[in-house]
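One chain is shown next in structure tokens, namely the form predicted alone.
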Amino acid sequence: MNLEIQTTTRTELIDITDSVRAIVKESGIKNGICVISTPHTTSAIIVNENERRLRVDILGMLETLVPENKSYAHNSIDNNADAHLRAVLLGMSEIIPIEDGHIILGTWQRILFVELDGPRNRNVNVTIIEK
């Protein structure tokens, strides 16, 4: 299954948990795993709390670790090397267990799509594997 996402800023975190839950429910799979992945080299999938100040902190951490306005070799091609490097740090997928038809997340855990080079139209792949 494919989720389409329209991002609105260069960097942002978008909560896709409810959409993933709906896909799992629609699948009818009771037990297995759910793989959430992004096919884009300048985006990521993470699991964390979706709290406004924490989202600001996550984006701030990425800016500290991989500054946007630095002279990167790749910038001579697309001027988005920082987005690629940040995606390397975060990763392109998450695997979440499915039990009794529900994804298993902690109380505050949410599935977040991370835009690193927007705004863009993006896709997220949700693959469900039955146990």
Second form
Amino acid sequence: MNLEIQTTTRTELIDITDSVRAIVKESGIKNGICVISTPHTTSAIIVNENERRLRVDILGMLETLVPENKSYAHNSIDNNADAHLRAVLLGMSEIIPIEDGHIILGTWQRILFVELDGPRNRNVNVTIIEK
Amino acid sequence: MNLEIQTTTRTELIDITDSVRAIVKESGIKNGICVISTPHTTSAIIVNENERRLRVDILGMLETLVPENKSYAHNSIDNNADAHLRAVLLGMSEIIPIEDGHIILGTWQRILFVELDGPRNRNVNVTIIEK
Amino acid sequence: MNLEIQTTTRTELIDITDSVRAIVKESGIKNGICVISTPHTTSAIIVNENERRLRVDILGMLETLVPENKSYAHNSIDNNADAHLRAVLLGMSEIIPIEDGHIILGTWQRILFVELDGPRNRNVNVTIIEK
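Output the structure of the form predicted in complex with a further copy of the same chain; the preceding block shows the form predicted alone.
First the chain shown before, then all remaining chains and molecules of the complex.
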């Protein structure tokens, strides 16, 4: 299954938990795993708390570790090396267990799509594997 | 299956390889994958060597990249932004292949639960998918 | 299935996409997931663009975040703590969806084996799970 996302700024975190939950419910699969992955090289999938100030801190950490305005070799081709590097650090997928027809997330866990070179139209692939 | 872990300090690495091995053995599943994931937003799962000095280096790297005492926005809500950010960097799950009834780990690989905001009672989910 | 890789320098990125594609094709499996994982503690698997300058930037980022020549505790045992730490940051595996017998990669996505302590003979495990 494919989720379509329209991002609105260069870097942002978008909560896709409810959409993933709906896909798992519709699948009718009771036990297994759900793999959430992005086919893009300048975006990422993470799982953590979706709290407004923490979202600011996550983007702040990325800017500290991989500054946007630094001299990168790839920028002679396409001016978005920082977005690729941040994507490599965060990873392109997450896996969530499914039990009794529901994804098993902890109290504070949310599935977040991380836009690193927006705004763009993006896709997220949701693959469900039965146990 | 659920593993219960009691951590004893704010940040530490706990080797859960033997517990995961036992769960895979009990499952009777011969070939597939084992997904080890944490439902918490201030802990992580990694796979690497469990060597005392390297454990110190891993925690040292986290302090260098995401210092505990820095001004984070989320800390006005809950004083643990560093733990969330470190969890985002390390990731919430790992996948290990299963062959002939055993998880396939390299000579030095161990499965490590990473406590980032302890001490707490923690859970780890182990999901086995048959091939 | 096992892929054998011979690396030629201390740190490098090797594109294994075509080998993974061939294994998935030979398996005859039409829908599911493909897990690519490394059994070593000083190498990693990532998915991103395979562009020459970006490969330089990725290794540059690793040197910035985890410098090779720094005082690490583990180096009193084995002089490669930086390689372990970089492997922890990047992760030991990636998962790619399979649809209609093909791995589903985005236009720019390639599967890259990351050597962090070469040159060595390395293995990569490819496990395919049917939906």
